[in-house]
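First comes one chain, alone, set out as structure tokens in the form predicted on its own.
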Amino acid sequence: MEIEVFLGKIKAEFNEDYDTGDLGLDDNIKNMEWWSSMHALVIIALIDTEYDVMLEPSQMKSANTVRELFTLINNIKG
């Protein structure tokens, strides 16, 4: 799994409703003006569907950037 592809999937998920064009790998997604807890659920579902990894809410809470999410998924997948 490539990190840029993962970033693209996250951007695509929200781009219809929000301007995610400047979202970078090391930006804190939870500090984005559009972020809400509902977006966390959307990302959890995306990761489950695309990568067959079901994150626990506590794991999602611990990851703040796209890079941290990517690393978490790779660590779980082994």
Given for the second form:
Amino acid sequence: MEIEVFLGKIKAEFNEDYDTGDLGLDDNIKNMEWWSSMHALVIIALIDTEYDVMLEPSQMKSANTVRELFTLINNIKG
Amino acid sequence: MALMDIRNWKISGIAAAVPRNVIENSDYSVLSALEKKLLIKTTGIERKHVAEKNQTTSDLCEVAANKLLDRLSWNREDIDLIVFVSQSPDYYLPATAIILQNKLNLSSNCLAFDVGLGCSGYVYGLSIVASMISAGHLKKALLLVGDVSSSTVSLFDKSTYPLFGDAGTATAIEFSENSSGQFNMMSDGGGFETIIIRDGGIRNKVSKESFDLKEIGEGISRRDLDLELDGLEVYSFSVSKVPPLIKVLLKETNTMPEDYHYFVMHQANRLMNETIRKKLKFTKEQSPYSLKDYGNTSSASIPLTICSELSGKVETENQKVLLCGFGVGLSWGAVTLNLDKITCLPIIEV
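Mind pulling up the form predicted together with the partner chain next to the form predicted on its own we just looked at?
Up next: the whole complex, starting with the chain shown before.
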């Protein structure tokens, strides 16, 4: 699984409504102007559907960047 | 795990009543335009029916029950049991089911009691009534299920207010030697704070502080008398616990998803329900939704969805269905049964 592919999936999920073009691997997504708790749900569902990994709410709360989410997924998948 | 094969009962009819008053989520001023768009896309909820100030769950259930009994031409003297499943009873005491026994002109020989459950309540209610009917002493029963959740959510809480609609339903159940239902049900009180109203019970009695509006976060202000819901925890619970429960039930009944005409889930929100559906490999065509026009109607959502989406089918053909409720408690359960040419009324607006 490529990290850039994962970033692309997250951008694609939201770019219909928000400008996600500048979102980088190490940006804190929760600091984005458009971020809300609903986006966290959408990302959890995306990860579950695309990678068959169910993040715990505490894991989602502690991960702030796309890179941290990617690392979490890889750690869980082993 | 509570696996039960309950024999000798069937559902004969279902009716659902909602308040006439409709609130559009596009008009909800706490959310920005983009937030509204995301909310509707994520939850699938565009509008909900909301009770008038003095309209209660039992009022809605009473209308649904009267219409259903009239359509079935059941003699009210023949009804042996009435169970009211709700988390919005008329009073702290007495039980609402007993008030409804009188309002519906049922015999005083009728057993009547309440069950305090939310989103899993329809499946639990069916299991209770089915168990009592199955023994053969009681022949006919009414299961009245619903909630007026709008009375428990804060207008200033974007995490709850747009989600919940109000509804009351009635399900007629009777003894039948050739019918059965297979149940699987579970509970986890470790998650009791995931969906909770903190004050108003004996643990935290109503106090002056209960009415204080507290700012929890941006767009989230509520009192301790209002419903509190941890969306991430609910999602995590639902998508991790519901599929295994259903897989066990499928295995125990030696059935596959394709053996069912319909998989009717509690209408929580579209994102969550779609994730569960995909995990279990039910098709979109098997999985009806009533979320768009009614929102999350708590324990009423399964019978309401049957009435709003499947009435044409269940009235004319035998439909094998898998029903599944999950939520507050935490509590979850599923049942497989046949809806064989039952009476199913169109949604009643009150």
